[in-house]
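Shown here is one chain on its own, the form predicted alone, set out as structure tokens.
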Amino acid sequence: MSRLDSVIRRLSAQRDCLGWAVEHAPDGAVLDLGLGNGRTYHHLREIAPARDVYVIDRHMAAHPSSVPPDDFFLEGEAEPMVEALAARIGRSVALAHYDLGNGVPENDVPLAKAIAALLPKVLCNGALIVANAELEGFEQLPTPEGVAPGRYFIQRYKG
């Protein structure tokens, strides 16, 4: 498979993976760990209207129509930050959203380690993770119709 369509297949399962877990989340506030270009906290700006969208990233370079507001944007090291989240809201995030990591696994697996131990600090029982990995200590869930195994993750925590 090319690299553009091996892309192109995990974009569609991103998309269709927390298309699911909007529906399927309990109440309250969204995180997305990893803003980038922030393409994918542009769509949950779009499929989650009504809930506040936090971002945690290493530095701010979305596109501009895509810049959370200053209140709901961690500038930082994703640990630290989550850190200062659940200082800041304590346990209210019902849907996160894991997309860190460069596709090292030497890289890759530690920090998803790391995340995965900090992220109950910010979940509210119930809450979804929607991932680029499976995280352990979470509930893993089927995804999606079409969403090929292993692509994406679905999660629950129960705490």
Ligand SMILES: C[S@@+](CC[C@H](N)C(=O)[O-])C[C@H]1O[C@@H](n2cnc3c(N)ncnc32)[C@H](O)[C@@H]1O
Given for the second form:
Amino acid sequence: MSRLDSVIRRLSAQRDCLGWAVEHAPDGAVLDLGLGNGRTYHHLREIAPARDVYVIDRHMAAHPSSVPPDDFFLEGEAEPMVEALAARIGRSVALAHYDLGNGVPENDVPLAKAIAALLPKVLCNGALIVANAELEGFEQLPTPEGVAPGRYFIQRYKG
Ligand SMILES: C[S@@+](CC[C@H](N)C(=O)[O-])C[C@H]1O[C@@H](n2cnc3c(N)ncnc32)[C@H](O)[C@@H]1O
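Could you output the structure for the form predicted in complex with this ligand, given that the previous block was the form predicted alone?
Starting with the chain above, the whole complex follows.
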């Protein structure tokens, strides 16, 4: 498969999983881990207009159309920023999207493990986590039809 085909499939899996999760998550806020260019943040604002959407990234590099308000953007390393969000809103997040990493397993695997251990500090009971990796400690749910197994992940927190 070409890299272009692979990117197209990953992004459409991401969109399909986020769409399903917005429909099935309990009431509460959204947390987008990894602002990047702001594509998923922009999409989440569009598909979940009534929910607060918090975003974490170590730096602001979003397209001008996708810059979160200051109160909803936590700029810094993900681990202390999840702790800071927990101190601010407690366990109010009903849907988390995990899109951190740089594609290098030596970096991404320990990061995913560390964030998976911290997320319960902000997740409400029954919260859904849509992720680019299988995070430890959560119930794995099936992905929507058309999403190939292992391409994107949906998980549930039973806290
Ligand atoms: C794949 S991009 C996110 C793409 C974004 N969801 C979008 O749709 O445009 C990953 C982002 O994670 C951020 N990142 C990676 N590791 C991080 C860490 N340990 N703490 C904070 N941000 C991190 C990078 O700065 C980058 O912007």
